[in-house]
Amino acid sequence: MPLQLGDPVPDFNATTTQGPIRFHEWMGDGWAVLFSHPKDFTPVCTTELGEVSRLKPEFDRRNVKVAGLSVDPLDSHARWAEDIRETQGHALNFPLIADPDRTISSLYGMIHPNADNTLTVRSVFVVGPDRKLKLTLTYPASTGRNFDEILRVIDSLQLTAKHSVATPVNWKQGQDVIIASSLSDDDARTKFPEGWSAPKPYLRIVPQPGSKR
């Protein structure tokens, strides 16, 4: 059975590039990207992981740990990882799990046999700190991810996980959000006092709560 938004996510043990680590207690009390790699040495694989490595202070600022797997052995991800400092300019600066055995994709449902019956997917799992999955995203092998998108995503799942609201499409941190349609009016009066705008009587706007305007 595939892992499913709101789902536990498996606990497991890992060999890592910056040495075991359990991945619960890896995480601590913050946010965890999970994401995987077909195998070692492919392009599109490297040039994404010289940019997690790049944009790693922007998930330090948001509290979350991010964490590449790749079915390959560690001696492996060592050659490799001296590639991704060489071509992307930025050292490998998180964990980059071994997974030769595949324990790890398979309960993960990373691979996908229709696809590829020995390499992983491009998966990515957002866990929250309540150990669930709050975000999952499935890519072909000849796809590269965009972590701009994951970083905006997490960012609402932050923002709407604190306060009673929903973001609209294309949102960005400071844009204006939308009331979340489980609050009756008279719920979201005491929640914005300020009040909002409304073009229909469900979609309730206001500014996004925090942001300075």
Contents of the next structure:
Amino acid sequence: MPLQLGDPVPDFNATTTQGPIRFHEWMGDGWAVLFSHPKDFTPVCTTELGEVSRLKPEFDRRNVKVAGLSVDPLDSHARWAEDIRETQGHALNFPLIADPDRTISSLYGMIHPNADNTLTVRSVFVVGPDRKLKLTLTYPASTGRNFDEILRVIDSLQLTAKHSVATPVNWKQGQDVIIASSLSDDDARTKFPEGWSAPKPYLRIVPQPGSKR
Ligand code: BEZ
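Since we've got the form predicted on its own here, give me the form predicted in complex with benzoic acid (BEZ) too.
Next comes the full complex, this chain leading.
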């Protein structure tokens, strides 16, 4: 059974380019992004790992730890890190997990045999501080992911975890949001005393809570 949204994510011990970690302990009190790539020394993966290194301050700002993973061994990760620095202009600055025996890949369902029998696909798991799965994505080997989108989803997840709101299509930080359907109009009046606009009774729009507009 694949991991589904809301499931507690499995804990594991891992060997990484930044030393051994125990996943749940390593997360601390924050969020985590665990993502797999198919193979070291491959072009799309090289660009992805460089980009995540470039974006690391953005993940830090959101209290999100990032870890990558493939079935390559640690010495391969270490040698490849040099190529990432050289070609992408950003040195690898987060742990890259070596999973040669596929223990973690299997635990998280990162190997999709009809795509490839042995290599991990491009999986992404966003995990909340409660160690539950908040988002999962699966991309094929031939398509590099958009990590700006992953940051955008984290912004939405962190906002909706704090306030009774949802975020509309293509929402970005600072834009208007939607009052959660679970909130009655009476309760909404308490939470949003300035009111809202409602083109339909079920579509109640308010400025993003906490936004400096
Ligand atoms: C790549 O990163 O370019 C790649 C990796 C595995 C299969 C195909 C492409």
